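Just the one chain here, the form predicted on its own, laid out as structure tokens.
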Amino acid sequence: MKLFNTKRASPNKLSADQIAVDIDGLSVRLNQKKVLKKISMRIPAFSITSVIGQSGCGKTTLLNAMNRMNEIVPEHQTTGQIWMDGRDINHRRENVSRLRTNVGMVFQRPNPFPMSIYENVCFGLKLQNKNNRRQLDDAVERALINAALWDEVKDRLHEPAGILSGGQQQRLMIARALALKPQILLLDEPTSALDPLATLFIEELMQSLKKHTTIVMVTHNMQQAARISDYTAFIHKGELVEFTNSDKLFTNPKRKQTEDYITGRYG
């Protein structure tokens, strides 16, 4: 298998139709804190982006940027500006519920809500008062065959989704963001508390997935940033230092400071 693609073109080579997401000036205040300082990146759309970084560096604010989750923060204050389709998602009159439904998000840890596992993968579709049993149903198959774990539930879709191991669980998150059909979906850290095996089970999913999502990851886990992504972002103490190709980073990057933290002088 391929690890990732050479050929891949610089980001700030790609035209306006082959970005999906355009991140322009971000800044982030929480708590009083700069978390992230004037962001400027562009993201290119059915691909893997990976980002890297310390912890504390920024990468899951950065994250949350993409579908507003910053707000969640009492003390919060974001200025620039994030394009997707044509649209700046922090103008004030921004759809945020449609936002999200755009732009899924998997945690660090699965977190299946105490119920069924039809009803976890059908949860959002439910929220929208999409409650038409057939359109459930071919919903909820959709999402489980796209997040590789239909057939090892299609017979128990109705017993209780905590019976499902860490790595079944977390393809279960995966499977109830792409029944939303979202453009685009925020891995944060989505392999860290899983083994060897069910990481390949993921890795292999995410490959399958950006045919036709959007995919981008935070990790700290520099050999799988290295093994799956198209891309890969290095930040700094909220500080963009590099982005771009991931062979590119990884082999020959352009900045001192990515090389002293991809070969572990620091971090």
Ligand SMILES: Nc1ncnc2c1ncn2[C@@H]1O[C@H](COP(=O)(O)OP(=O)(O)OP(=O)(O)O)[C@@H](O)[C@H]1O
Given for the second form:
Amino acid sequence: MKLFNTKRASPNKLSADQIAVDIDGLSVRLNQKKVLKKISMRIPAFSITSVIGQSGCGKTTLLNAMNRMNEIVPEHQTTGQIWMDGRDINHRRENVSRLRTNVGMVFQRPNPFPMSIYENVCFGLKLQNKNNRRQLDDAVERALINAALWDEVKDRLHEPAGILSGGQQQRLMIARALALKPQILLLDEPTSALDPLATLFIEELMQSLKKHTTIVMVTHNMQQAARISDYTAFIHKGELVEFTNSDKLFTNPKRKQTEDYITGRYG
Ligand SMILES: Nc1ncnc2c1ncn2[C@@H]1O[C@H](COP(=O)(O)OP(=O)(O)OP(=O)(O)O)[C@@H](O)[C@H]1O
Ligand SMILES: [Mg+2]
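Requested next: the structure of the form predicted in complex with the ligand (the form predicted on its own having been shown above).
Let's see the whole complex now, leading with the same chain.
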């Protein structure tokens, strides 16, 4: 097994400037249901953090909290703070569209817009009124190269995105997020529908991205979390049970609940 993660300090020992997202007592209610309960975790910058746990434990909701996507749910309530760059992202004066530019998201299922490959990648830039053709061409090329998709699509940029395979669509979604140069990239099960080769592509892509991006990834695949992420958070029924270096969590978990989960006793 190829192990990417090198030795790193535990999240609690890092200084404030090494932390990309500081989640402090986060609780989220969606339609009266308490989905997340007092989650506190400091996500280290320029690293990959995996979020694991049973289906329905709140992983997607945790990602959504980091770019205020839970607000789409008509009845939602968030308490606690999420600090990024010294600002509480839930503050009423925060600019949500700027937040979502800084915090890119790739959803659980690829959701390309019904338009061309090219238009999908530059969609967010056009929303920001960036319309200079040459600059858009450059941005699209750079994002597709960074998402390891350029070679496969460079001759058919103006064909509909829907013609791409599932794995290519997933990389297209990553390119769409990367075009906005996010500081933080949230990936919700980015490889769950992919074959081993496409999975390897995405895993290697994440390794190269973390040089300048902080990645938070949800995965059901514990080998994957152990293999590629620096840190892993285990959530159970909306509570954070354990969050530490991946090698520690998978070889020597502190909590019995974590051990039961990673050894397949439930979940
Ligand atoms: N809009 C909503 N209204 C009410 N409850 C919701 C809403 N969205 C999610 N939930 C509930 O919140 C809990 C957590 O959902 P979430 O999608 O975060 O889970 P998850 O860990 O990502 O699961 P999976 O692994 O299946 O994707 C679930 O019990 C779900 O039913
Ligand atoms: Mg989910």
